[in-house]
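Just the one chain here, laid out as C-alpha cells, in the form predicted alone.
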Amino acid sequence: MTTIQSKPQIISVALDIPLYQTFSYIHDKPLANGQRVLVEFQHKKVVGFVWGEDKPTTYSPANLKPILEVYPEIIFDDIISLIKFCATYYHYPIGGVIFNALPKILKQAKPVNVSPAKSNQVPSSSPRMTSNTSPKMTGEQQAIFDDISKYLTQFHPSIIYGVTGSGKTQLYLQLINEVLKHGRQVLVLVPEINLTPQMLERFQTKFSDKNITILTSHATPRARYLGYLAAQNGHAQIIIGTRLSVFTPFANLGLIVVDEEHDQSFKQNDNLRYHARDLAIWRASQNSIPVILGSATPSLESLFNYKQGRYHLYRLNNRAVANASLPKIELVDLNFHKTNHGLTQVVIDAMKERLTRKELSMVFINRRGYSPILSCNECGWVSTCKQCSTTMVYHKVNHNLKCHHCGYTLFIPPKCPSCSSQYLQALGDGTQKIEAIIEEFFPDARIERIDQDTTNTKSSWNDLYTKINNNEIDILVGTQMLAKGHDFHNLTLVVGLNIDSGLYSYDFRASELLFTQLTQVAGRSGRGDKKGQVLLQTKYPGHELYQYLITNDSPGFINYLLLQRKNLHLPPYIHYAMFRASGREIAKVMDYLQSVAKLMQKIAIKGVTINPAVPSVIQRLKNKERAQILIQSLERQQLHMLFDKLLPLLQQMKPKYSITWIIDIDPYEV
C-alpha cells in the first residue's frame, strides 16, 4: 500500500517587523487567511499571521523554513479588510498594522490560555434600573431619532451637532436600543478622558439586561482579550472603548457611535498614525451601517464633509434639562483689571459668591505642574530637559522638575547649575500654583485639583464623582480633563485662566482647538436648574474667537475658520502628509531627508508640492533629533501615488547613518 504525500504549501506570513513585505514558509497543507502561526525568524520563535494568497517564490520549498505551529485563532474577514485598508491608506507595514490591531495576548509566541468570560461588565455602586426608566426625549431628540432610525440597515454618516447639555448621550442610548432590538451589536468610541463613571452609569442604567464590555488603556491584557472574544462571538452587545477599539471584531455590528468626535486623542501620534474616527467611518461604509459623530464642537474635517454633501447634519440647539440654558460668557479684560497672583477681583468675588451660595466653581488652566519654567534670576538659566528640546516643568508637590514629553525627572537644584546663584524663580502658572493661590484666598474652601498627576488611577474619577455628588467639593482646579463629558448640576461658575496662548501659535489648528476647549469647559456651567456664568481672563477681548464665543455662535466661528483655511490653502481644503525622520545627529537626519526629497522630486507626481526639509518644532525628543518634510496636494490620491512609488525606492536606499522614519498621513503635528 502506497502513501500519497501531500505537496508542501508555500505560505505567506506577516510578521511584526518594520518591513513592507510578508515572508514565505512551508506547511503540509493550506492555511486560512488570518490564521495565527508560530515561525522562526532570525533564530527566534515569533508569532505571525497567514496573509494573502500563496505567492510565487524563487526559493525552493526545500530552502524554506516550516511553520512550527498552527494556533486556532483566526482574524475575521472584516478585520482583515480593515487592516488592509489601514496599511494602504497610512502606508504602514502590514505586519505592524496587524500587531497594532490585536490584543497583546495574541502576540505572544505560545498558545492562548485564557478562559472565555461573559464580559468585562461595567462596575457599579448604584442600584440598576430597568431600561424603561429613561427620561422622555425632547422634540429635537425625537425628530433626529425618527430620521436616523430610517437608515439602520445602510451606510448613513451623521453628525449630531448639539450644544453642551443638549442630551446627545440620551439620543445615542435610544438609537442603540433600537439597534439592539434587531439583535445587532454596537461600538461606541470615546476619548479616554471622557470614559467617566457618569457616562458608564447611564449605559448601565439603560441597558441593565445587556452585556456591556469596556475596552480602554486601563484594561489588562487579559481583560482586553476577553472583550475582544466577547464581541467576536456576539456575546457582548455593546463595546465602549477608546481608539484601539475600532479594530474589534464583531459577529453582527449594527451601529458605530464616535462620541466627542472632535477630540484629538482619536489620532494616534506614534507608530501607526491612524485616526480612529476615520477608520470607524470606513468600517461603517464597508458594513453598510450608520455611524454617528457626536460633538458640541464638531471638527472642521467633519463639517467640511457635511458641506460637501458626504455627511448628514442634525442639530440640537437647546439644553435637554428643563429650565437649563447656556451660561453667560463674559470676558474679563486684563488691560483694565489688575490681577492678584493671577486672579482678578472680578473672579475672586464671583468665587466668593458661589461659596456663600454653596455652589460649585471650576477654574480651568490648561497647564499642569506648579510653573512651566524654573529660571535663574541672575544669569537667565532655565530648566531644560537633557533629552528633549523643551523646558522641564516645576512640580512643587514632589519638589522636582519633570519633562512632560519624555518623563525625565530631577530634584530641584539647590543653586543655579550655571552660575551657582541661589536666586531661582518659578515663572508662569500651572494647576498646582493656582490651587495654592486659591487656598490662600479661600482657606476654608474644599478644593480639588484635576490633572494627569491626580487622576492616574482607575478609582480617581469614581472618587471625584462621589465627592461632588455628596457636595464635598467647593472649587475644582484643572486642565482640559475637566472640559469633556462631565455633568455637574451644582456647577454654576467656570473661570478660564491663561487662555490667550492659544490665539497665536505656529499650529494652524490652534484657534480651532482653543475654541473647542473653551466651548466645552464653558458648557460645564449651568447644566441644572441654576444659571451658569463663565469668566474668561484675556488681554485680547476684541479677538474674533472670543466674540464668537461670547455670543455662542459656533456655526459663525466655523464658517469664519473654513473661509480662513480656504484662503490660506490649509486643510481641509488641501491634503497634508508628513515624512518624518529621527536620529542621533540633526545634521545627519537633515542629510537623509534631503536625499528623500530628491527622490520625491524625481518621482514628480503632478499637483504635489514637496516642501524643504526642516527640523521639527520639538527638535529633540527622547534623545532623538527630529526633522520632517511636509508634502501637500489638492487631491489626496496624488499623495498616495507619491508614496506608492516612493516606498520601494526607500527600501532599496540604505541610509549612511542610523535613521528611522515614519509616514504620517493627515498629520496633526505639523
Contents of the next structure:
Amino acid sequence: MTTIQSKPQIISVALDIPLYQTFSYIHDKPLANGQRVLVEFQHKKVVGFVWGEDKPTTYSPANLKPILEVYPEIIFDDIISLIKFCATYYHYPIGGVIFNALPKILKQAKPVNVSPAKSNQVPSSSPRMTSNTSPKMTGEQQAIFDDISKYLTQFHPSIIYGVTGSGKTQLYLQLINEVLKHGRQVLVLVPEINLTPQMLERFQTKFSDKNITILTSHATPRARYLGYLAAQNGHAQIIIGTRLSVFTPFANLGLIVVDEEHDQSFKQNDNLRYHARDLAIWRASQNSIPVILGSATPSLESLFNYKQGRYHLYRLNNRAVANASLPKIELVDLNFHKTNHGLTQVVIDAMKERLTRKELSMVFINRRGYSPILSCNECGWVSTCKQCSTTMVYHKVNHNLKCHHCGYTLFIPPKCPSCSSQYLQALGDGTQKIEAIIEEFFPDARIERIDQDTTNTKSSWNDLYTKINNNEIDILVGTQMLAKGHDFHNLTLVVGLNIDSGLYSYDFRASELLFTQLTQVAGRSGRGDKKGQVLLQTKYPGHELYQYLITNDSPGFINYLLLQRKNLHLPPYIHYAMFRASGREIAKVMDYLQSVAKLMQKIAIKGVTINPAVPSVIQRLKNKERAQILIQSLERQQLHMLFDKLLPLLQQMKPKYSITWIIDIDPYEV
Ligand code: ADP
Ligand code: ZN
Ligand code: ZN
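Which structure goes with the form predicted together with ligand ADP, now that we have seen the form predicted alone?
The complete assembly is shown below, putting the previous chain first.
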C-alpha cells in the first residue's frame, strides 16, 4: 500500500441544501466519493457526503473550513451512479437527491450507533413449509419462466401482462428461486398497499430458509438502516419494499421485480419527484440484469416501450387455479334502474343471494369517510379546509370533518358557521355511509369496512384475513384498498358504486386509472372454483371504457387509449415536465412563473412548447398557493436541454418573495 502524502486537499461536499451546488472544505488527505463526513455550515454541524465529481472551487485553501470528522460509512458505487442519474434526469440538487435516497440514520450529525448483527428479517417463529409445496407451473408460466431464465445475466426488461389470478406472483417466486440459486440477490418493489400479510406469507413459505427483509415507510429508522446494511453486505437475499427501496445498495443484485408496475404510488409526489419503476429499469440496465414489470393492466408508458421494441412482453391469459375463470362483469344502467339509498334492486338481490349461499360479497366505493361534503341547506355553505382549496370530508364515526389532503380535522359545527341554520346535510357517499346503508338492508349480515381509517396496521389486516378464513364476514365495504393483491376464494360478488367520476376528468390519466382499478377490483372475485360476478352501477353504460371492461378486453382498451393519446399529443407520445411554484400569495406566485416562462421562451429550444402559467387544480394546499407551467416536448433530450440551460439562469433570478419551485419530470399530478 502506498501512503498518500499529507497535503491539504479541497474536498467537494454535498449537503442537504436546496441549491444546485456542492460546498468546498479542506482536509489533510483525499477522500473517497460518497464518504460520510461532518462539516460546519452556517454555524451548524451538519452531515455531508464527499462528492468529488464537482470541480473544486477556486478558493484558496486558507479560506476554507476543515472537514470536522470523517465517518466510516460510504455510499456504494452503484448508488452513487443512481444518485447522479437522478440528479441529472430530474434536475434536482445533488444534495437533495442524496438525502432523499439514504436511510435517516446516515443523515444524523453523529456517529452511527447500530450494530449490524441483527436485521429486520421476517421472524420465522414457527416451522414453515418448504418450497417443495409449490404447485407445478402451468404451461403459460413454464414458457415465460424458460424464456426469462435464459437472460439472467443481461439487461432484459420484460412486462408480464397477466390477467388477475393468472399466477404472476407464483411466477415471480419461481424466477426469484432461480436467481437465488445462482447466489444473487433480488429486489421486489411493491405498492405500499400490496404489502399484505398474505403476500409476505407466500414469500416466507417459498423461501423459508432465506433472509427476507421488508423495507417500508413504517419501518423504524433503525430497522430500515439494518435492512439497508443487510442488502449492502449481501446477507439479505430478498428485499421486498416500497418506492424508496429502489435506492437500496446490493452486494450482488440479480433481479428486480416491480409488482403492479402501473401503480401510481411508485411516483413520489413531493421533493425529489422520482418514479421508482423507471429507476428500477435504469438500475437493471446498469447492472445487466433482468427486470420484470408485472401487472394485469400495465401502464401505457410500459406498453409503449414494448411497442417501440425496448421491452419484452409476456402474456398470461388464463387464471392459474384449475376451475377459476374471469368473472362476468355486468353493467347496471342507472338510467333504467331506480336506486334506493344508492343501491339498485339488481345489486340488492345479488347480495341477498350471496348471503343465502354463505359466500362473500364486496362493495367497492372509492371514497372514505361518510360524505365528501357537509353543506348548509339554507345558505349553501360547504365544509372547506382552511389550509387547502378542497372540501372537508364528513366522518360520522368520529363525528368530525377531515381534510384528506392535509389531515386538518374539525369537530362538526352544531350549526352553520355562516348563517347559524341548524339544517346541515351530508352530500354524497363515502364508505361509512354505504356501510350504514347496507346495515339497514341486511341487519343480520356481518359487515366489515376496509379503508385507510380502519386498516392502518398490520394486525388489522391479519384480523381481517383470519375473519375471512373463518367465514366470519359476509360483506366487505371499502375503497381501492380492497382492490389489491387479495386472494379470497369464497368471494363471488363484487359491486362497484359511484364509479363514473373517473370517466370525465381534467386528468388525462383518469380513465386509465379507473379501468385499472375496476379490473383489479373485479379480479378479486371468482378466484377459487366458484364463479364470480361483478355488478357496476353506471349512468354511462355505453362508454367505451365499460364496453372494453365487460368483455375483459384490456389489450383492446389499451390500444384505444394509446390511439387517443397519440391523436391528442399526450404522453407517452410526447414528454411532459411541470415547473411548479408555491408561495403565500397566488398573484406573486403567478408573477414569478410568468418571468420563468419568459426565460424559457428566450432559451427557445426547438420542439419544446411552453404553456402559460396557471394556478394548480388544488390551488391552495397546506396553506400554500400553487401554480404551474406545463412544458411539452417531442423529444426527451430537448426537454433536458431546456432545463440544463434554465437552471443557471434561475439561480441568478432570485424571486423577490419567498417562493419555492420544483421541476417535475414525467409528472403525474396535472
Ligand atoms: P396473480 O399474481 O396473477 O394475481 P397468483 O400468483 O396470486 O396470481 O395466483 C392466483 C392463484 O392461483 C393463487 O391462489 C395461486 O396460489 C394459484 N396458482 C398460481 N400458479 C398456480 C399453478 N401453477 N398451479 C396451481 N395454482 C396456482
Ligand atoms: Zn348556512
Ligand atoms: Zn387541507
